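Read the single chain below, which is given as C-alpha cells and is the form predicted on its own.
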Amino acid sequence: MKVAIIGGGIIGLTSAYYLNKAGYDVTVLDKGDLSDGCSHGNAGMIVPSHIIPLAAPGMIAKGIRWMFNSTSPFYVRPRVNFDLLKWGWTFYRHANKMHVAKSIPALKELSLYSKACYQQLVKDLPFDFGYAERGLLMLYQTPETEHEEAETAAIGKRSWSKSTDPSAEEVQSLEPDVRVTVRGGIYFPGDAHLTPQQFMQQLIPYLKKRGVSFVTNSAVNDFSMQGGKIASVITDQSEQTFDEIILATGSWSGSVAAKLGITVPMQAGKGYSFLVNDVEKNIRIPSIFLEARVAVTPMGKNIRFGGTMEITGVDHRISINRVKGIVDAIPKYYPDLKVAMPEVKNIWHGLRPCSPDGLPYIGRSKKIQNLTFATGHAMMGLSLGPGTGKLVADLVTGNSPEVQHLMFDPERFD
C-alpha cells in the first residue's frame, strides 16, 4: 500500500518510521525543505509529568494579565477573526476541572508510550541524538507558584507521576556547578530529554536510505475525491494517487482540512528559543523557570532557553520583547549564566500547532475512509511524537493500538 504523509515534522517522521517497519511504501510531502520547524527547534523535553492540558481552569485570568505586558511568556493579538473567536471561546468552555480530569488518563498513557518509543528508538538506530534521562526541575521564587505547581505536582502524584520538592539547598545539590537561586522546585525524576535537531537531521537520511519518498517544497492545493475515499492529492508540483492519506501539517492542518470539508479548530502558538554554544559550566538537569515560563535544556556543551506562547496566527515576525523576556529571566534563576542577547539571525521561531481543547488530534477520520489525523500536540509534539507515530502505524495497519486514542477524536468539533 502506498501512503502519503503529509507534514515532515516530528509526527510525520515518526508515522513514517513505524509504517515503514511495517512494509508500507511511504511518502513524505512537505511544504518546505524539512530544514526547520517546531521539531527541530523546541526545548528538546520528553515530559510524561506534563499531563494537564493547556486548557485548564486560570489559564484564561493568566492570559489576561500576561497580555499586558510586552515581555511576557503568553500573547494573543486581538484581531477580528472568525476562527480565532470561535477558538477563543471553546477554550473558555474547556478551561475547568471535569475536563482537565477526563483529559489526564488519556494523556499520561500517551506520554508514557512515547516515552517507551524513546527507549526502543535508543536501542534500534544507528544514530546518537543526546537521549537522556535526567528528569525534569520546575523552578519557582515565590510563595503563590510554590503553591500553584504543589497542586499541580499533587494531581499529578494521584494519577501516576512521581515527584519530589526539594528546597533551594536541595535544588542546588542536585547542580552542583551552576547557582540556582529560587525558593525551592519539583523535581519529576521520569522525564528524559533530547537534541531535537539531531535526531531530525538524522532521522531523514536514515529514512531515505530505508526507501521512504521525500517530496519537499511542494505544498498541498487540493484533493481530488472518490467514493468517500480520497483519490489524488494536489499540490503545486503534481498530482500523486496514495491508498492512505495520513495528516500531519501542525499549525496548518485547520487550512488544510477544510478543503476535505472537515473542521480541524486550529492556532499557531508561536514560541521562540535560542542555542548558547560551548557553555563553561552547564547545567545538568532541564528545568522550566515557572514564574517566566522558560525551558532550559542541556544539550552536550550547549544549552537552549525558550518560550512564549503568541497567539498571533500563521506569523513569522520576532518580537524582540518576547526574546528579551527569556533573556532577562536567566540570571534571576541561573545567576552566574551570562546570557547576552541573542542576534535576530540567532533566534529561532517555531509555531505550535494547539486545539482549543489542548489534546491532539490523532485518528481516523469517520468521514473519509482513508484519511488519518495526527496533529496538534502543541508544546508536546516532540514529547509525543513516536507514540503518536506508533499509533498512526497502528491505526493504518489494522493493528490493535496499544493506547486509547477517543478522547483525541480528530473530528470532534466538526
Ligand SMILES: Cc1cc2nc3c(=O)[nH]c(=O)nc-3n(C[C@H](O)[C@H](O)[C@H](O)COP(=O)(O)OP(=O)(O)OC[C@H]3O[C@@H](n4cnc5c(N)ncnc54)[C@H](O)[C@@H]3O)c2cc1C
Given for the second form:
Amino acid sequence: MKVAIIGGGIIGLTSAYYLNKAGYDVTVLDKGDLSDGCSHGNAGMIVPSHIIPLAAPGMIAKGIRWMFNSTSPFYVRPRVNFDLLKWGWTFYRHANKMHVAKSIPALKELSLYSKACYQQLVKDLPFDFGYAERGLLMLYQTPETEHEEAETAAIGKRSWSKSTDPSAEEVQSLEPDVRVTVRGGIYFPGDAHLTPQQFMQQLIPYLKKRGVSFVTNSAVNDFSMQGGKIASVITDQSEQTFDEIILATGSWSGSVAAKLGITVPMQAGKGYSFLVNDVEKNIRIPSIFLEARVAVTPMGKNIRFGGTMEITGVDHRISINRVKGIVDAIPKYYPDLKVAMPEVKNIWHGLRPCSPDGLPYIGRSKKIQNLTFATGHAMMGLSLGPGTGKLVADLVTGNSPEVQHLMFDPERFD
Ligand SMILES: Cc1cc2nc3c(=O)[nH]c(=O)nc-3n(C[C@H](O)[C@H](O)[C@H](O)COP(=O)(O)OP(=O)(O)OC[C@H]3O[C@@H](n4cnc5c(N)ncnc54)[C@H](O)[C@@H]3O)c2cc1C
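Moving on from the form predicted on its own, kindly provide the form predicted together with this ligand as a structure.
Every chain and every other molecule in the complex is listed next, the one we just looked at coming first.
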C-alpha cells in the first residue's frame, strides 16, 4: 500500500511514523524544505490540562477588547473576506458552554493518548528530544485572573486533570533559581514539554532511514479523480499515484481541500517566539503568564518565550509591537531576567491551523474513499501530534481506533 502524506509538520511526520511502523510505503510531500514551520519553533508544551477549545465562552468579548491594543496577544485583521466572515460566524456560534462540555471528553481522550504516545516514543526513538514531565504553571497577577483561572481549573478537576493552586511563596519554591513576582498560580503536574525543533529535525532523518520517502519543495496543487477516489496527486513538479492520501497541510488545508471540492474552514493564527540562549539561571517548569498570554518553556540551557494569536490570513509579516508585548511582559513576572528585544531575524513565527469550533479535523472522508484528514489542531498540535498520527494510522490500516474521533469529523462543515 502506497500512502502519500501531504504536509510534513508534526501531524504529517507522526502519521508517517506510525504508518511506516505498520508496514506501509510512505511518501511525505511538502511545499517547503522541512527546515522550519509551525511545528518547529512553538512552545513545546504537551498539555493534557488544556483541552478547552478556543471557541469558548468569553473569548469573543476578550477578543474584541484585545483587538484595539497593538501590543495585545490577540488580533483579527478586519478584512472583507467571505471565508473569514463565515469562520467568524461559526466561531461565534460555537463559543458557548454546551460546545465546550461536548468537546472536552474527546479532546481529553486524544490528549492523554498523545502524551502516552510521547512516553512510548521516548523509549522507542534512538534520539533525545528534551522530553520532560515537570508539569505546567499558570501564573497570575490580578484577582480577576485568579478568579477566572480558578473557574477553568475547577472545570478541569471535575473532568480530567489534577491541579493545585500554589501561593506566591509556593510558586517561588517551585522555581528556586529565578525570582517570580506573581499573586499565585495553578500547577498542573500531569503536563510535559519537549524541544520541538530537536524532535522534528531528528525525526526526519530517522524516518528516511526507516524507508519513508520525502519529496520537498514540491507544492501539491491539484488531484486527478477516478471512481470516487484520488487517482493521482499533482505537484508543481510531478504527478504520482498512491493508494491512500493523508491531508496534513496545516493552515493551508482549507485551500488544498477546496481542490477536492470539500469545505474545511481554516484560518491561520499567527504566533511568535524567540529563544534566549544560555541563560545563567533557568526556570524549571514551563509557565504561562496569564494576563499577557505568554508561554515560557525551558529548553536545556535556553528559554523560549512565545505568544500572540493574529488571525490575519496566511501572512508572514512580523508585527514588532506584538513581539514587544511579549518582551515587556517578562520583567513583570521574572524581574531579574533581563531580556532585550530580539533582532527581527531572530523572531520566529508560525501559523497555527485554526478551525472555527476549536476542534481538529481528523478522520476519513465520506466523499472520497482514499482520503484521510489530519489537521486543524490550532494551539494543541504538538500536544496532540503523536496521538493524531497513531489514530490516522489506525484509520488507514483498518485497525479499531483506540480513541473516539467522531467530534473531529473533517466534513462537519461541508
Ligand atoms: C507561538 C506558537 C506556540 C505554540 N506552542 C504550542 C505548544 O506549546 N503546544 C502545542 O501543542 N502546540 C503549540 N503550538 C501549535 C502547534 O505548533 C501547531 O498546532 C502545529 O505545529 C500544527 O502542525 P501541523 O502539522 O498541522 O501544521 P504545520 O506544522 O504547519 O505543517 C503543515 C505542512 O504542510 C505543508 N503544506 C501546506 N500546503 C501544502 C501543499 N499544498 N503541498 C505540500 N505541502 C503543503 C507546509 O509546508 C507545512 O510544512 C504553537 C504555535 C505557535 C505559533
